[in-house]
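First, one chain by itself: the form predicted alone, in structure tokens.
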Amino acid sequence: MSTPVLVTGGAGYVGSHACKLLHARGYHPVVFDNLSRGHRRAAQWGTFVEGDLGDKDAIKAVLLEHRISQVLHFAAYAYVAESVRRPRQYYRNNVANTLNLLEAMVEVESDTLIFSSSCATYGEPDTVPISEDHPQRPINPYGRTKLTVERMLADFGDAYGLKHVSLRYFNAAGADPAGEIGEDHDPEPHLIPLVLEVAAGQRPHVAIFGADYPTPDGTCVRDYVHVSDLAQAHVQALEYLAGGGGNTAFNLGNGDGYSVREVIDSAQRVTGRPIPVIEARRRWGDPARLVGSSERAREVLGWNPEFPELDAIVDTAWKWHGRGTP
């Protein structure tokens, strides 16, 4: 019999995929997704619940429905932009929700979670890549939430045994490589998905948010992580937990930083068609250079990211929207 993994917000982006490798793995994902920004139609493996956080008790009743000791816990809003507008939505979602979720995970004895952090948590780094011991100094709400529940996290260990990693990834980018989920996020905030919109003309023009920044473009710089790569990860965390290993945190990233003019080039490359852009001015709460340092995961999961190259990943996302050459 599969053993069954209750994964919150595994009808999103990140999520879904998740579900996807939990299922060629052998284990039984239970989807638990309200699907306000998740999509039915991603959680196509295992059991999919409908559901919210903010109900402890219906949380509570699927670990206890389907016998569950480990969660990935994923479900959270993640637009650092829109954290600064609605801070309190982020607290209530990110934080209070996940409160929510432990306390079950107590009451009922379920010990194991997978945290979806992020480097956000950094805020503007001192030194690149950024491992793990840099001092964490969120600048936006976003950021905030992710090392508030990391903290909540440590004490819940103390407190109660549970047993956790905290995944800090950069840049989530690209789709399943088979082609049958992908990102897809309405309103779409992120770069890529952005810029492939106005290769296949459906947007007129992409904006660059910013052009002086202290990076060698003017652009800011980002660490792009493959989301396969980023599923990959949260397995090898329930594994490395389930073998015995400490509650500890790790970095997610390819090492390298692209510049959101160097991404643009990439598009046009993969696409071979031209992308217009206009500069605007810089977004509250972005950092200049955000790059990691993974090499924490890969000697410890053995964290082997399989497109570590900006292109490859560009490209997968393009084909998975359907515009790309076979």
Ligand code: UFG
Contents of the next structure:
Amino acid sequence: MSTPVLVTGGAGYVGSHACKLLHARGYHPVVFDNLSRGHRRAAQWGTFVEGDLGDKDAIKAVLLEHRISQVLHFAAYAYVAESVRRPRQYYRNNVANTLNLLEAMVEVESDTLIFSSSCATYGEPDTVPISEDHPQRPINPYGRTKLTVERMLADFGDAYGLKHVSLRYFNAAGADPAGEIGEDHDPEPHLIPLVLEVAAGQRPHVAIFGADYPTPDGTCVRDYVHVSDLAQAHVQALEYLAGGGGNTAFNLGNGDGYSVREVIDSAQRVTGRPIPVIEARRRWGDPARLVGSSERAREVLGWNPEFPELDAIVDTAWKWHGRGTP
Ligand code: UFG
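Moving from the form predicted alone to the form predicted together with the named molecule:
And the full complex, kicking off with our chain again.
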């Protein structure tokens, strides 16, 4: 029988890509998602359970019913700007609901959790590329909720023996290369999908949020990492803990920084279409430069991204976003 894995947020962007890979690797994903941001159609692999992490009894029931000891925890709100406006919802969903999940796991003796953390836990870095031992000083509520959960995990590990890995994603991007699933947020705040909507003729232009940053072209620099490569790291992290690996955190990025203008240039190359831009004010909560060193994930997990190049990442996203456009 295939090993069941609970996937909270398995109907969401990164979670659905992880389910596809889990299934391909012989695991049985059990998706637990309240569909507040995810899509039922994205949960195509394994078992789907509509449920909310606010309901601890429902979590315990699904863990017991499917005899689950391993959990991939994706479910969270993940928009920096929204977190600044609505910290209550972010602490409730990302922190309080994660506490429910951890309590449920302890109570039914599920012992392994892989957590979707974020480069947002570092805040404005002193040096790039950022390594895992860089101080974590988040500058927005979203980053603070993710750091709070990392600390909860450390305490639950010490006190209750919970085995855990935090994966600190840099900028998740791209789509399933087979085109079955992709990024589908409503509203869409992320740069690459917005730029591709402009290329597809669905928006007149993209706004560059801040052209006065202390970066080479004045726009923010990010480290874009393909969503299927993130999925890969989750399966490797499960195997690492199952093989006796210790509790830890890994950065997941490609180590290359691209500015907002460079992303737009890449999208013009990939799509062959013009992408009009306007310059707008900075978006609150955005660090100037986030680029990660993922040496630890490469060495310890054997993580080897399949799509390290920005154009290749944008190309998979375009096959998804541009589908059906003339
Ligand atoms: N940007 C624009 N115009 C837009 C949208 C975005 O200029 O219309 C800029 C942003 O200001 C930022 C860059 O493009 O500089 C990337 O923005 P995204 O919204 O695509 O991604 P973020 O860097 O804000 O967010 C990502 C993850 C978060 C994570 C964050 C860490 O989606 O989960 O990185 O800062 F917290």
